[in-house]
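What follows is a single chain, given as structure tokens, in the form predicted on its own.
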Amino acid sequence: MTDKKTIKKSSLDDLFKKMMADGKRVLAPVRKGETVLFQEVDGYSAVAADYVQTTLSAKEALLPRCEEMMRFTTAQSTVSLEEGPAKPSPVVVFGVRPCDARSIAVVNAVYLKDYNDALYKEKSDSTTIIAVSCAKSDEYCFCTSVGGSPGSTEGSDILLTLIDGDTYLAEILTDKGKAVVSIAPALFAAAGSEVKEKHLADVPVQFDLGALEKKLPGAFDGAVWITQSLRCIGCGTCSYVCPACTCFDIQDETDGTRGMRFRCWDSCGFGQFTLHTSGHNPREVQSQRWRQRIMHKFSYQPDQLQVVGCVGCGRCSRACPVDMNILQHIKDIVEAR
């Protein structure tokens, strides 16, 4: 059962200090010029304000863009493994938007459903998510079209909603959230009958998700993918800013006697993503790669993992250098005859 409390915005710096004194690293949105990125902070004063969405998501706290998997040494025909990466320190990620918090379910479905990825699970177990509801949105937001909302609690340990200039409604949702409150109980007060919905952004539903999922299998051989992908340059930006993309590549680097295996983010939009050693590429043109992205998120993942692979954050459209708008493309597919 959700426990509701309130906390003053002016008390958040004290909360940050209490969490850090408890041995936790705190990551939060920090403004760097025109970008807003999650970085480690030493106090609430460093946290960015007045933005719709961060440039990159907080996914990297759980799934780093480049992550060491193991180190090894070779001698003649023998390979010896060294001790694995150090255990991750406890982390609190503050300021996550509800759409990004919902994306954790997508990443979990890939890394924890059929097989517990040890590196990912260690980070997941030691990470606490304090999300902040959305008070405003822009033309790229479509969380309500994929099952979310500006005040969704899914994936959050605590959800904060600003209900007046200096007061947050705090929904304490998990044991991790309760543990944060227990660090500084004096900063939290009992909530009254506050209703958060009137303080949330208005994000209208833009398309029927069920209709999209039904339509996609029959559209596999359609010409829509060619039309939509004509200006795609295969840069992978959409994948790298996406909080729900999970593809990675594994590589080894060695000097001949010692080496390291690591994994790093990859993208189905890259021409080499499906390139076989034989030279054959089953997705040899960009339209096939664009089709894979949409089908994977809105057809394959719902069918295989029971999660929609998109949370409607709009980052891919904001960041695209050639102005490909995923929301418009989806609406075109749904409305096509």
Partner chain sequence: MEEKNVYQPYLMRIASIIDETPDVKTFRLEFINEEEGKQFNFLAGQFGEYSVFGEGESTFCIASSPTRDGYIECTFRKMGRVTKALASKEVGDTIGFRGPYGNTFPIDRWKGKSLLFVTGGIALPPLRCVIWNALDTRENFKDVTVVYGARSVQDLVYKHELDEWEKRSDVKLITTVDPGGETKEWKGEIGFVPTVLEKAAPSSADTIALLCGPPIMIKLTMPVLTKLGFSPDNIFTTLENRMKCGIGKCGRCNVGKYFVCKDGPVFTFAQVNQLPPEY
Second form
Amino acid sequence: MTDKKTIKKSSLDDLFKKMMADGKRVLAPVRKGETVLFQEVDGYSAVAADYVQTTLSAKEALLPRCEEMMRFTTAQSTVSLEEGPAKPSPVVVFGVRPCDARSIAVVNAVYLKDYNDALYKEKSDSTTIIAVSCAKSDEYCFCTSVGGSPGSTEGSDILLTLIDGDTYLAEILTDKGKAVVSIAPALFAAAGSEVKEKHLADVPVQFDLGALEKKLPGAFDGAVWITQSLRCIGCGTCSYVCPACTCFDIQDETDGTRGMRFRCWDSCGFGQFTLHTSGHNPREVQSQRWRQRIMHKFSYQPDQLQVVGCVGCGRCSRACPVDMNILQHIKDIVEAR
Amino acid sequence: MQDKIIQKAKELLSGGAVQVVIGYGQGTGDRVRAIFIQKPEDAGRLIMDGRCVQNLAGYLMKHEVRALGRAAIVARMPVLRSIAQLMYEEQFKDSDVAVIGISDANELVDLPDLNALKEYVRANPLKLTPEEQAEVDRLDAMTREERWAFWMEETSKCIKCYACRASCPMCYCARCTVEVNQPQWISVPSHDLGNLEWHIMRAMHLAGRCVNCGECTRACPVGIPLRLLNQRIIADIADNFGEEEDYALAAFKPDDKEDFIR
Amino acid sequence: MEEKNVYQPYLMRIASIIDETPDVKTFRLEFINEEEGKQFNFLAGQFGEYSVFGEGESTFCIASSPTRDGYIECTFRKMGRVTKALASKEVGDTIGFRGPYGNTFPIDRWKGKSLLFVTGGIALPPLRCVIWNALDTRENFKDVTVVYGARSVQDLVYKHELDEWEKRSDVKLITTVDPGGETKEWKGEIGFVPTVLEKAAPSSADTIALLCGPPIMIKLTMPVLTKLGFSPDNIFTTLENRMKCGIGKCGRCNVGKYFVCKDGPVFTFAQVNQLPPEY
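Got the form predicted on its own; any chance of the form predicted together with its partner chain too?
Time for the whole complex; same chain goes first.
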């Protein structure tokens, strides 16, 4: 049974300070010009208000855009490897949307299946997610069509829902969540009979996920991929803003003696992604890459990992420079005869 | 204006002069997006208003678009400039493209062929607007340290999604410098140095070629004002070479004031 | 307990180098940490990520047989950044190796059967691992036939081993070079692999075929194998796609829903025929 408490908005700054005093870095959405980005903050006053969705997702706390994998020193004919990257310091990510929190299940499925990715696991273990339910949504949101909701608790350690102007209902969902409460028990009060549902955004279900998953395996050769992606310019924006996109590149950098191996975000939208050294490319043109994006999320991952690789946050569509709207394209695929 | 474009698109398609018209149509909410009209009866979907600013010229180079056949393109001034530059770089033949030109005064421009387009572009040289110049001047007025801090702060947001490159009609290289790895000229990882190297390299490669369409800035998901880099270079080129050159950095003149090239 | 970083390679010493062709080399690699070497096991068909520190990693199969202890071998062509850096390494130098990754040829299930290897050019290495595995456990198999072709005599790899197989009475070796690729001394066939295979007409009875080569060779050889009576589930191959991680995470080597690195690289043609053409 989830432990329900309340916390005043005016207490959040105290909570932030207590968490920092406890040795945690606190990341929260901060407004920068037209964007809202997760950044380390030193108090609640820095947190952006009144946004539907952050520009980039919270995944960067777990999967940095550029992450050290190992260090090495090379001499004439010998190599020495140094200890892996320093242990990540504990992080609390505040203000994560429930859709983003759900995306952690996708990342877990990729990074922890078969081969345990310790770089990811360590970050994941030391990260606490304090999510905030969505009181509003926009035309790009479709979490409810992919199994989520504006008040979903999946993936969060604590979920806050604003139930009046100054009070959050706090659902304490995991041990990590309890640990946060235990740092500042006085800031939390026992919850009454408040229910969050009437405080959540109304996000209508827009397509039948089951029908989509049934349709895709037979749709590989369809003309729809070309039609839909004619305007796609092949940048990586959709992948990089996506909380559930996990593909990466590996790069070495060295000064000739000492060097590092990094992993960096990569995107199936890039032609280079699959290019063989010989010059042969299994996905030569953009329509094949667009197909891969949809197939991977809505067919391959459900089939192989039992998770849908999309949480309906709508970021890819909002950020796309050429208005590739994933919701619209999926609906078109579901409805096509 | 919109009706004239629709009319022209219908004519081009029904007469068989082109197989596809690249223009703007309704997008999500109040956005517009690039659309590809292949039948005269669909030409009514074309839109032309203040929202239609995406530089469509890059689509002329795209495999799947080229596969549709000869294209006509709805082209405001930045698109016309892009096409002229791409012709200068021998990316098109005259016969490849038809143009539905629109002037800065929002009038349909009759450009029967790409030579006419080149003449038109030459007659309307690229100039920064006073607002754009003011922004360049604002950066110029900073101390070096302030300017460095400004660009480090901006480029630190970069996630290397390469939307700036993908949205730019001038970035058509089959293998971009950042993908050339023997040697690896530009750091791939999105760390401070990698980001800075990338944007400086890109600005340099666009020197004298950038048409100031602003697409890089619009495309950037994290809001880096990339066009400022190029606008500064445009201003420099205008100061140093005058404004009448097709391509200042590739033109040779015997009376060049620099002597390293002689 | 501290989790091992799955991306951290073993350090390997280059024990020997053979120049197979002007741009193909074979390295024999030994574990610098002997304990790691003792614990290391692999099976025929698996691959690894070989690294030159500072340049990156490159994917190729383990070309030696699991029946040979104490070392692994890899054969590669000088092509890109990493293989060029590898090619400049000398005996005694240190490189990195992660693996073994991927599935294996189900050799255990082939006991008592005949084996037919059909391959071309630089595609012999992945099958060479199986060939030596079979020859080192020769009593488990009936006939072993190898049909191997290359563009020219110069492009044949493992020339010293081809000589050895040629001399053995328990291997039938047919080598061929493309017309014009022969030398005066060339005693093998002249012609393309599919044609030579058709002429040799090995029996498909109780036989497993292993086919590995460039796409055009595969395309033209499949009809010949079918004509000889091989069913697609008795023809095995190994696919390759661009890889970075080798362990199903970096996301680029998939063919449809399968990752070549994790679900492959070994597939039967019955499986390949079900896959979209993404390799």
